[in-house]
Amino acid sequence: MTATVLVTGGTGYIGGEIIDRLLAKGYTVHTTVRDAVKSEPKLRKRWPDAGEKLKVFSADLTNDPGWAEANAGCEAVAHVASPFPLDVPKNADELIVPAREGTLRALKFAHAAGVKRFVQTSSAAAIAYGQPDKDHFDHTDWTNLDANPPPYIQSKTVAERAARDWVEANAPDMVFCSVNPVAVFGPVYDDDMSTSVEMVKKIIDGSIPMIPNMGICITDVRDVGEAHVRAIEAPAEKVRGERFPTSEKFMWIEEMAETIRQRVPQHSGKVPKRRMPDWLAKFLALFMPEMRQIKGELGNIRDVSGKHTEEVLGYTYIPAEQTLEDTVKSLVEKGIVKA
C-alpha cells in the first residue's frame, strides 16, 4: 500500500490503534501530536521498524502551525484528536471550543491539501443524550443540545455537526463520515489509556469499593481501529455521510464486575461485590472528579446499537466479555495493575 493517511492525536489510545493497523497494511502514516520533540521518541519505541513510513508533526487543535505540513501528500485523514478530561470543566467552552475549532481546522487544512476522504472520530456522546424518554439509540439519533447535557457531550455533538455542515458548504466532493464509539476498552500499550479503561483499572485495583448503579455500552479499541480503516478503504458510495457507532452491547457495571470475576478470577480479588447506594454516589461526586461524570448516569440505560456499522463495513465485533478479559490481562501484563 502506497497511500498516505494522516492520523491526528497519534499518542492517544484510539489514534495508536489506527496507526498500528495502517502501518501493518503498508500505509505511510503522518500523525500530529502537540509536541513532536517530546512525543516522537515514544512513538518510535512503539513502532521501531516504521522508519519513513511514520512521520510525526507538531500541531495543536487551537492554532494553525503544522497542519499544512501534516496534511501534505495525504489521501485521507482520520481525525481522532479531541479533548477528554477526567473532571467536568467549570466552563463548557473549555471543551466545546477546541473540539469544534480543532475539527474545522483539521478539515480546512485537509481540503486545502487535496485530501479526498475524512473520517472524524466522533462519539456516541453525539447520539444518545438529552432524550430522557428514550433508552435505545442508533446511527440516526442525535443528542439534544437543548437539554443542556454535560460539557463533553456537548463538545462531541457540536464538533460533529459543525464538521458535517462545513463539508456540505465548502467541500461537497470530500468523502466524509464519522465513527462514533461508545466506551472504549481493550488491550493497552502503556499507562496512557482511555478514561473508560481507567474505570476497569479502578474496578480491579480496589479503588472502587462498591459498584455504582449505572451501565455503559462497550466497544473494543481493536474494533474502533478497524472501523476507521474500513471507513478509509470502503467505496465512497458506502461511507459518504455515514455515521458508524461502534458498540457491542450494553452492560451494567455490576455485570462487568461479575464478568471479570468469572473470566479472570486470578485478578479479581479486589473487584467489588456490593452495590453503591445512589445517595453515596452523589455525595462522592462532591469530592471525586470521576464520580461527577457518573452522577448523571445513575440508573440510566443508553443502549447504542452498532449493527449498522457491522452491516455496512462488514465485520463482527469482539464480544464484550472477551474485551473485558483482555483489558484486565493487559493492565496486569503492562504492570499498570499489580497482580
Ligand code: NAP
Contents of the next structure:
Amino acid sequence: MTATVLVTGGTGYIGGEIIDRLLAKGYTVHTTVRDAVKSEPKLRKRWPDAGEKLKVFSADLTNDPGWAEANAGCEAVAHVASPFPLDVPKNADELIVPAREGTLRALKFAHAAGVKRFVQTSSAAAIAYGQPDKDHFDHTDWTNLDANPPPYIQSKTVAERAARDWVEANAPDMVFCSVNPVAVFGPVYDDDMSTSVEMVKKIIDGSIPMIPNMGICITDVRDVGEAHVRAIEAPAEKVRGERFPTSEKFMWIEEMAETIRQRVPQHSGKVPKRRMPDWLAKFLALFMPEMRQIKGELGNIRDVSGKHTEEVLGYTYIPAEQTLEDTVKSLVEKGIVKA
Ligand code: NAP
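Taking the form predicted alone as the starting point, write out the structure of the form predicted together with this ligand.
Full complex below, order starting with the chain above.
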C-alpha cells in the first residue's frame, strides 16, 4: 500500500490501534502528538520497525503550527485526537472549545492539503443523550443539547455537528464520515490508558467496593480500529456522510463483574459482589467526581446499536465477554493491576 494517512492523536488508545493496523497493511502513517520531542520515542518503541513509514508531527488542537506539515501528502485523515478526561471540568468550554475548534482546524488543513477522505472519531456521546424517554438508539439519533448533558457529551456532539456543517458548506467533494464508539475496552499497550479502560481497572483492583446500578455499551478497541480502516478504504459512495456507531452490546456493570469472575477467575479476587444502593451512589456523588459522572446513569438503559456499522463495513464485532476477558488479562500482563 503506497497511500499516506494522517492519524491525529497517535499517543491515544484508539489512535494507536489505528496506526497499528495501517502500518501492518503497508500504509505510510503521519501522526500528530502535542509534543513530538516527548512522545516520538514512545511511538518508536511501539513500532520499532516503522522507520520512514511513520512520521510524527507536533500539532495541538488549539493552534495552527504543525497541521499543514502533518497533512502534506496525505490522501485520508483519521481525526482521533480530542480531550477525554476522567474528571468533569468546572467550565464546559474547557472541553467543547478544543473539541470543536480542533476538529475544524484538522478539517481546514486537511482540505487545504487536498485530502480526499476525512474520518472523524466522534462518539456514542453524540447519539444517545438528552432523550429521557428513549433507551434504544442507532446511527440516525442525535444527542439533544437542549437537555444540557455533561461537558464531554456536549463536546463530542458539538464537534461532530460542526464538522458535518463545515464539510457541507466548504468541502462538498470531500468524503466525510464519523465513527461513533460506545465505551472502548480491549487490550492495552501500556499504563497510559484511556479513561474508558479505567472502569475495568477499577472493577478488578478493588477500588470500587460495591457495584453501582448502571450499565454501558461495550465495544472493542480492535473493532474501533477496524471501523476506521474500513471507513478509509471502502468505496466513497458507501461511506460518504455516514455515521458508524461501534457497539457490541449493552451490559449492566453487575453482568460485567460476573463475566470477569467466570472468564478470568484467577484475576477476580477483588471484583465486588454487592450492589451499591442508589441512595449511596447519590450521596458519594457529593464528594467524588467519578460518582458525579454516573449519578445520572443509575438504572438507565442506553443501548446504542452498532448493527448498521457491521452491515455497511462488512465485519463482525468481537463479543463483549471476550473483550472484557482480554482487557483484564492485558491489564494484569502489563503490570497495571495486581489482581
Ligand atoms: P486517549 O487515549 O485519552 O487519547 C486522546 C488523544 O487525544 C491523545 O493522543 C491526546 O494527545 C490527544 N489530545 C487531547 N487533547 C489534545 C490537544 N489539545 N491537542 C492535540 N491532541 C490532543 O483517548 P481515546 O480513548 O483513544 O479516545 C480517542 C478519541 O475517541 C477521542 O476523540 C474520544 O472522544 C473518542 N472516543 C473514545 C471512547 C472511549 O471509550 N475510549 C469512546 C467514544 C469515543 P496527548 O498524548 O498529547 O495527550
